[in-house]
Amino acid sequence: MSAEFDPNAIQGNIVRGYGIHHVRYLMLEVTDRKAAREFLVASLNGENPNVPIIQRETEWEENPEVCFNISLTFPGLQALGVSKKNLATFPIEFRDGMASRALKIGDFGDSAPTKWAPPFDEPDRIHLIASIYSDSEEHLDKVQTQVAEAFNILGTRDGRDLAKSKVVFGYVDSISQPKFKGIHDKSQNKNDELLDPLGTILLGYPTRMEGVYFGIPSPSELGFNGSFNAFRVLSQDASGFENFLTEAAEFLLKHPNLKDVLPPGGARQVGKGFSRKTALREIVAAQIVGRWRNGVPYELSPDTMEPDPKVSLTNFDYNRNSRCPVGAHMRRCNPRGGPIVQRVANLTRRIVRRGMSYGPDFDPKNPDDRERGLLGNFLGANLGAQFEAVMYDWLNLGLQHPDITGSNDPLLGANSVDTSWFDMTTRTGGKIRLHGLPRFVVCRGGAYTFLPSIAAINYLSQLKN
């Protein structure tokens, strides 16, 4: 099926975010169906003030006060009454549930659902996930209120972003996101990559596999328009991480190969004040995640962080000669057109990531283990062809290319400090290897979820079973 895009026929925060600094997930269970097809009856029509409204991707061109969305589970499915027969015409990901697949996905060890927190650590009750965006704790409280009226809140997750739009770890983030062809997205505006077709992230459009269509479950107006998530809560090491920088500058300040990474005079190259050991630090950062913490791409400008003139965040690709190393996650999870072994899957795999941090601030001055991560949602059209590809294929195995087949991604792959290297590039085309990475991210809860249509969830709350 194909048919012309219709924003108003979508849920928000899909093909573009909404801008909004904090949000509060809602954790819920159906224990009364009746109760829950009403609300979703009144969350369309908006003709109950005591019911919050869905919002859809049309209806905002500033920041909203407030933007409810929902998104359901295979077991929310169930609850809600679609019948065994379109159950069956869900992909086998979405219905095995994320949980399910987690040694495909990377999730054992401290990340195995068996130490997940509650309630992920019972996947079966969580029927929906429900997203408040809302800059108000008022707000956020005063919805959270409603929803409970219709549903069992079995949990509920705060995030919010971080000062400079960084990430825990101290980088600046969602930098690079897919593109998509007629949306107007301001945040989209220096993005000068490639346009990503529709669908990428939705069901019913081509996507960028020569006539090929993701399927679409049963009947058309459950499936057409919607999305598949993976909704993670990603615990994150800050204080491991920043350990780890300083380990592998001391080891590199040992090594007989030094002046290839960081030649004599360099550090103040690399920024403003450094010390030989700060800048090693922050080429070790760079070169694992493929850019600077400060956002700018290590491809572009290997040397410093602080090029002049100024070099796009976004416009490059990587070759067979490239600085940046072929195992930094950035590179691992967008191969962009750079050599692989598929070369078929370079931008096949693309995923919409919409993310915002838990958890207190982290001080790299004054660290401490106070839990902190990232609340992620990664959101394709197939969940298979998607996430798990990049994640089991490109992110924990390194298939995409034989210099980094068995090893896993230095940041968000499962690592061990026993088996774990990481190859870092020099400036003569050398290598210097890293060991000893323990894992920086664990899981701590998620679950594979369903982001209807405005259409499915009508045709949802019309269900008579």
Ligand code: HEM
The other form holds:
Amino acid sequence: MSAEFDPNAIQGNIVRGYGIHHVRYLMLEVTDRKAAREFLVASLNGENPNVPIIQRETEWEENPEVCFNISLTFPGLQALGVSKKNLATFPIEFRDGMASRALKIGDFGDSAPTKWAPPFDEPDRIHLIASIYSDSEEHLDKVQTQVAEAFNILGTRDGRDLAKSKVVFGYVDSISQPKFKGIHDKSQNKNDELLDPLGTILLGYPTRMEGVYFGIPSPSELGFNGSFNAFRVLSQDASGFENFLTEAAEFLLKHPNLKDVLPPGGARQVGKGFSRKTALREIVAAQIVGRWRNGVPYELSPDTMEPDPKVSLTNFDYNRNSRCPVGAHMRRCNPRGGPIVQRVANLTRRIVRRGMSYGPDFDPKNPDDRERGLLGNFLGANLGAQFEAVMYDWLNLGLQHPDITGSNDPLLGANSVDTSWFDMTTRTGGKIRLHGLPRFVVCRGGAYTFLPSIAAINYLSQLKN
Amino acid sequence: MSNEESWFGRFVDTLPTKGWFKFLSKYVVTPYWLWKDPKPKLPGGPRVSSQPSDNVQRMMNLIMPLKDPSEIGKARAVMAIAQNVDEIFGGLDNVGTVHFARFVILGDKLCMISVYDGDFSNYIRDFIVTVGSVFDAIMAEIEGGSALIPTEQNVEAFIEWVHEHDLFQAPDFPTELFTLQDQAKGIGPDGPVHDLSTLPRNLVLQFHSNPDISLGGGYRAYPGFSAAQIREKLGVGW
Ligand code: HEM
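Mind sharing the form predicted in complex with ligand HEM? What's above is the form predicted alone.
Below, the chain from earlier opens the complete complex, with every other chain and molecule after it.
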């Protein structure tokens, strides 16, 4: 099936972000099917002032005060009464659920589902994950109270954007993002990457893979225009990360090839007022992600985080002589047009990211170990072809390039200190290997959810059994 | 018991060779145990592991029942492959993660046996992306294959079908069979402990649901290397 795209047919926050800086996620259990269905009816027609209205994908001049959206897990579709026959038409990854796919996506050891925080330790009870976006605490509370009338709230999670669009490790995030033809996203005005086909994110449209369509779950009212999400609560060890940067800088200071990383007198070129140690810490941080912490792509500006003239944040590609390490986080997640082993897979595993940080601010000068991290949403039309494909073959394992095969993502891979390694590139085309990266990011919970279209929410609200 | 150096022990040891006993176990004992303790079909293919070295050089034993298992039907399957083999091998080359692949006709089945790196779904999906339209000609000769054509538009269903027809790989550590059988029944690691002496019986029962299996992970001359790593080391490009 292929159709004209109608923005009013889908929920908001899927093909582009809201630009609101606070979010509350509600993990919900359906305990009264009838009440749940009535809630869905009202969330569409807006006739009950005590039920929040589903925010649709429409362009607005000023942000609404609150945006409410829902997503469903597989047990959630069951709980709402979707027939066995139709349930079986959903893809296997979603039917299994995130906890069952743990080993594949690197959730073992401290990230194992048995160690997940409540309510994620009981994955079968999580039926819906609703999100409330609003910059007013009052609205968040009000909508939460309204939802509690129809569902059992198992738990909530609050997220917020940190100052200057940064994430917990101090990087500016959400720069690279798939963009779709015909959809105008203000926040992506400066993003000059290739457009992605709608089938990357919605079911029922052509994908980047020629001739390939992802299956639409039945009935098509339920499946068409839908999307899938991997919701992840990812705790980030900020002090551990800063300590590692210091250790790596000290290691490089003693390294015989130090001048290939930082020539004598080069520190101030890296960043204003930098000492040699600070400069090395920032070089390591930049190579680990593929961007300097201020967002400047390492590929376009390997010697300084303050290039003059400025460089594009998004318009670049990788090649066999790239300065951006093959193992850098963003090159692993999206190798762009660069050389990869899976020659047909370039640009086919794109992921739309919607995330906010949680927990207290981190001050590198007064480090502490309180829990903080990312409430991440990794969206796509097919969890297996996008999220899992990236997690299993690329972020961990490193199958896309023989030089990194057997190593994990330096930033969030399933690393252990004894075996982990990361190859930095040098100015002379050589490599310096860093060892001893711990696992900086631990999964605290999550769920695979289905993001239903407006027609699908209507379908679910009308089920009779 | 059978290890005891008593006349009874020796008697029990000889049982498997006795005709009446074979008869009894085939028609009474095994069916009774299957009824009492059924074993769900165990999933095919290699299992995911947290060890990177286990996640390269993985085996696929895809066993596809021929629509027409007569001599003529087999010849048709051979033709379908012969006409498309260059494209199929070219496609495998583009997938990039495949070490070896070959076709075998065995009884009334067409088998595709291969060694690949990483994720099974990615391997099959990328394969279909490159040569799906060509592979359709082969699927047309396979029982149940028509429902999956064109494979490009049934990628998920095709991946699941291949997974179902990939042989179960008996674990290298025999006792792991208990864990897998428990998992298949939805019993977690805290379930009841198994008596080691029941292992042979559990294997016998498993054969009822998985009549054909692959024995362990197989031999590897250079374990832990991906296809691309070997190509790079040999300087043949990847
Ligand atoms: C706590 C965990 C994570 C942190 C701190 C993090 C951080 C970052 C940063 C700083 C960037 C560069 C900014 C940008 O280009 O927008 C980035 C890019 C990216 N990350 Fe992550 N990330 C995390 C988890 C993940 C996960 C789990 C995935 C995928 C499964 C992922 C996929 C991506 C992708 C696709 C890009 C864009 C690459 C590109 O298009 O060039 N990230 N991440």
